[in-house]
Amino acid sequence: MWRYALRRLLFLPLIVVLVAVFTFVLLRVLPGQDPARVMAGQGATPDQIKEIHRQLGLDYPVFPVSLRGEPPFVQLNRHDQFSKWLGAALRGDFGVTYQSQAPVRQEFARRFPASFELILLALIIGSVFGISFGILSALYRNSVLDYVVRVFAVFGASVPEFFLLTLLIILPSYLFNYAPPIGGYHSLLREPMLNLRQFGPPALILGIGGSAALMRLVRTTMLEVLRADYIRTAQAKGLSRPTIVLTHAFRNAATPIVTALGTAFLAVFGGSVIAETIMSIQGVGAFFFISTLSRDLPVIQFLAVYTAVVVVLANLIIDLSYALIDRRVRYS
């Protein structure tokens, strides 16, 4: 298994480079507002914009090689934007943000704890709700509880998260004259109550949205397993119902559930951008959203690579967990 994991990790640098190149090209080819013009403001003169281009290094060619329409058709560039960025990135320097002129790595480290806590809380809530109610729905099939869980799962999968997050701010304020803390980041260690008030509601909504598909999958998988012959044999032996459900049934149904958990993590990971933006939480998601609007190229470039690394590692962990859950799975 470890050799398989090592082989998968060896592909990580190649994936990072491909994502970096792809993002680098798109940021400079797709139409959009000039970052220098955004920084200079509406009343900037062409000379001022040209000077900002020079300061940011945007006046250099994009890649080391340029194509020409006349012989020689290929021109080598002595200075280019991509080689400069890649060389600095390999040294751990991802540039500075255009807005605050602070190092991108420093801004990311400052905002990462908020995003990590939000995603972790949402994943825990989604896992607990999805797995527990999915199992109960399968055990009490066609009961009132089963119908309630199925309606709730359809509701959670259908209603957009941004709509629920907006209602989270509006309805308590209108009905109870209460609003959750908005803006900044309140540490869990220093201000635990403010932290839970700030992160609890958005994590609950993200978790419920992620648990909707998980509930339906757990219910379907458990129904199939509960009809298996070895479950009837366990019942005939007189084993208790919790032992049958948790030890025999759930363990054999865990492989597709782990896959669904990985999908739920990626959904929560992407949904954190919306949650942090609406709740004004100073996390990585809101950082990415604001940087995209202002065309902050170093930030977008870094966060695209960061997202690629997270997705690759998440999929690797999911694949490796199959072998830990099911001893019949072997990786060579």
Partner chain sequence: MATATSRQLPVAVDAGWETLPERPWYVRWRRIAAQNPLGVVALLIVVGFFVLGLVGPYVAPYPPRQLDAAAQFLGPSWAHPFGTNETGNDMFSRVLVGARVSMTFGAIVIVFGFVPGALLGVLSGYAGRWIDYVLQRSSEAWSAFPQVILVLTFLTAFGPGLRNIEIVTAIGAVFGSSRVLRAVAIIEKQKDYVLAAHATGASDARIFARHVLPNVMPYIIVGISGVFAAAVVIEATLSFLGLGLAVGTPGWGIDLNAAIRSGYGQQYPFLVLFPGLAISLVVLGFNLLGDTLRDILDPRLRGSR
Given for the second form:
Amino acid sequence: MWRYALRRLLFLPLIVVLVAVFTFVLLRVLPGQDPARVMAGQGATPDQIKEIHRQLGLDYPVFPVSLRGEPPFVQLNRHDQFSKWLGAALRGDFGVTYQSQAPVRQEFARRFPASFELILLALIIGSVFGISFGILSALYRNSVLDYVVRVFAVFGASVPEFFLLTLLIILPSYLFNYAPPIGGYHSLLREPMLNLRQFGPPALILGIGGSAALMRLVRTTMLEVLRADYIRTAQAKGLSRPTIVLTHAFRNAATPIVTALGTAFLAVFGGSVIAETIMSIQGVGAFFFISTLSRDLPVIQFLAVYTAVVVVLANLIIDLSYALIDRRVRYS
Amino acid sequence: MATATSRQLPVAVDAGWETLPERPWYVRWRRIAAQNPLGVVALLIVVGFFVLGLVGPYVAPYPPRQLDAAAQFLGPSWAHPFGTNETGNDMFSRVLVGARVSMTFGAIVIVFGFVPGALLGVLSGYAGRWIDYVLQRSSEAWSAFPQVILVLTFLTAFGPGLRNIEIVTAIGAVFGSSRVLRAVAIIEKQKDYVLAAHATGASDARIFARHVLPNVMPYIIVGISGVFAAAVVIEATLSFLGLGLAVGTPGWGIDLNAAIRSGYGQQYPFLVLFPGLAISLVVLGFNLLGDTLRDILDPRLRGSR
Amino acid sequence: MADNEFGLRYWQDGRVSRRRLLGGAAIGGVSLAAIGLVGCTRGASSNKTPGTSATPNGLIAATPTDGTQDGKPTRLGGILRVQQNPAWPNMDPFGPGVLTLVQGLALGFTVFDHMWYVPTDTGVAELFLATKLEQPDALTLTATLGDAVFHNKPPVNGRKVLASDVEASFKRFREETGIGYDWLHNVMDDITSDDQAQTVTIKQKMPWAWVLTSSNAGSPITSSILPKEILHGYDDLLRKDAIGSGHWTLLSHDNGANPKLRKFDKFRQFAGTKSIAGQPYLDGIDFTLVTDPNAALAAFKAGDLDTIGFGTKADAERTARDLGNKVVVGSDLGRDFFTMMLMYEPPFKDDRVRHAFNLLIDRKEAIQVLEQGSGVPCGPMPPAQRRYVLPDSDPALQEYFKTDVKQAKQLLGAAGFDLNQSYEMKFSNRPGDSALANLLASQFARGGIKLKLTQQDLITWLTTTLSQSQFKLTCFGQLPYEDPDLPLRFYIGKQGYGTNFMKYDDPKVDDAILAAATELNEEARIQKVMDAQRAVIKAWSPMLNIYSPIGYGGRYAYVKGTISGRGSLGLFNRTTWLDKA
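If the structure you just shared is the form predicted alone, then what does the corresponding form predicted together with its partner chain look like?
Every chain and every other molecule in the complex is listed next, the one we just looked at coming first.
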């Protein structure tokens, strides 16, 4: 299994390079908005734009190989943007942002804790909520609880997150004159109350929004498992109900649940972009959003690679946990 | 979701669609409807919004952009059930007319994204080989990434605007629908009746049109429901973030955006509430419809995703 | 932090921009609140008047106060807590580009010193570092500097401020471009200095009467004095820290967020010839980055901020009601104004067409709809320029403010204006701009004119549509320009004098505006500015101004010694003190 994990990890650099190539094509080859225009601002002359291009290195060819309209149709470029970026990236240098002129890595590191906490909190809330109510709903099938859970699962999946987040901004302010604490990121360790006031509500919305799907899945899976023969056997053996549910049933239901958790993670990860933007949280997601608006290419490139790494690792963890949960699964 | 009826669900339905064509269609549907009251409600919601998308501008009590400084910020009343905004526009009319934006967007994504994707998926599942491989790998890559991040990256390259959002969402729908339909097609391909038809010497095209497609149809509808709902949310979200429609255009996402960004939403929450509820209701309709169909197709998965 | 910063953030910018941005910390006389959008928003620091409670139509800006109205401070020290929004991208006052305005202004009012500043109420330069200002002839300006030292940070280490620092700083700013840099490029011929005599001499290419004002040699950004040794080759230092000789030193900041300013102990004890011993009275100012206006309001109400800029009049009134006489809530007419531009090309080249468009604009309705009545109609000169604006009773201005659909239709008919076609109006997605575009479309529709509304993202609109004159029609909110010079310069067609986006070129209008700009006699200049406004109206020049909004701000009553009604002069405030333990 560890060999398998290692092999998957060996693919990571390849995927990173592919994603980088893709973003380069998307952002630099295709005729899009010129970031130099954004930076130069009002009334910039073509010469100034050119100068900014030169400073940013945007005047070089994008890739080491470029196409030409005449034979031999391809041409090799001695200096190009991609190799330069890749070379620096291998040394851990992702350039400086266009906007603040600070190293991308440093800007990222500063925002990472907020995003990490938001995503983690949302994931914990979502999975606790989703799994526990899913199990309860399956156990007490067709009870009031089951009914409530199922209605919630459908409605919860239907109300868009951005709408809930918007309500979260306006309703407390309208009803109670309440607003989240000010002053940027409050550390969980040093200022736990402020931190929770800041992250609790958006995490709750992100998490519960994601839990709707999870809840339904847990419920169905549990229902199926509970019907299975080995549960009946266990019951016949006279094992207590909690033991059956937690050891036998849940263990067997765990594989699809892990898959669903993986999906939920990606949903929360993407959702954090919107949540951070709406809730004015200075995290990686909001950083991504603002950078797309200002066409801050170094940031977008770095964050695309970061996203790829997160996605690949998340999938790997999911695959590995199948093997941990269910010994019948073997990777080679 | 047929909540209360799950226990007495007849086995006949469980046996699949093949057994059903023997009865007249209306008998079949009446039965299904009776067993799935929520599904009927969902269908009514969805159809209702489609109708609204068509006739909204004609049934709206006021012109949605009519400037009326005297009617500023009126709370909900009989004259203005959803209140009025800062320009004195009747919000009820705006929500009715706004249905056109969302429903058109969804329809465009279905036509230019889902349908080609579905055909591609069926083809790839049916034909296999390299088409299948390429399609599978690209759609895996696409769906591995969080959609918001993908869409935003694309919009950075192409610039904001409704047209570009349509394109990106449609690309996503191509991958989404091809994946689902491919799986369905592979299953169908191996079913007995296809093999039997092959044995009788029927051509591939004929088998596809006469046998495979009808069987795949319900899955297509389930898929459409899901993609449509997702498309409505994407348009609303991006318009809300200021990347889609222009302010002033009657649309749910952009009306929410206007209410929040101007700060009026904080003072007059009804400006936020009604467009948001409209979005939620459409999405709910499609979700419920998809669920119901899924239940009918595969009762074993009742209530699951 | 790079997210909220330069107002590129549509989202944030939007939610904040409806006057909330302005406010920020205004009342404390330290509003670095903000620039909504760099280049062309309402935005920069507008000064709120701590007068009585909000006047219904607050047409009149409150009586200027200079910080002495609260008497001698009975308590020294203390830290003033104000809102920061947006964060400063970095500390470099030289750019790049669109970013400069945020930190350039913020630091210009605090950390960097200047030779003088011209407040809006008097129009007369108040001396800062300069102890003497002479204009031996119309082209020459000589300033004699008093003794001052820089902040004690390496590599400058608290050395004396030299005349050559001023020269080097001006020249360094001239390497940049942007709004407010026109004078450096087009009017200033040369700047020289003499470190022995501590004199700085500015030579101009032409007599320019506005030379001392804030969009010229007295700009809060480009007249900032920096130590000459760090102007080149210290990019990293400039981005991270600010070294000046102003009354505040930059103590710390979290990558542009939550900056803390502290009293500069060795700050010059004079302003021109006056003594300002003991100033600033406060120990410092702490900024807290708050991008959500509700959060800011809640923080103010909870006592976590000492001052606030309100988003709406309703917020101001509610706060005044809730907190009673614990707070002082006031209003002030903004120097910013909303405007629309028509490209000076057929069919808008015809005066009658532009006149007709103006007749269709209902300014009262616009103020009601867009500002809930909190605004004042704006002619060619923003009404906040009280010394220079045409009186409301002036026939020309009355003609400008007239709304008459019938006459407009007649004029359009006479001009042969094609009503079957629709005309494209481009505007940015800032909420103020898009709301205005929608409103104008409705008003023009009354005259049978069809507009095609095209919303663009802010950057595209600013850098392409506006700057490169790629529009037929456009509308937006202008920045709050401090002096009467810039608002008129938009009309000048002559190369090198103005920022004319409309390709407008009317020699009569040019002459009228330049006559005012080159008139050195104050009284005569005021008359010529008024004549220029009449000329603009008479020609129906293609920038049709619509209205100026009224801003609302508040401060706790214990915040004393604030300066108000004097334009951005209040932002240099050194006299604020806190009357609380």
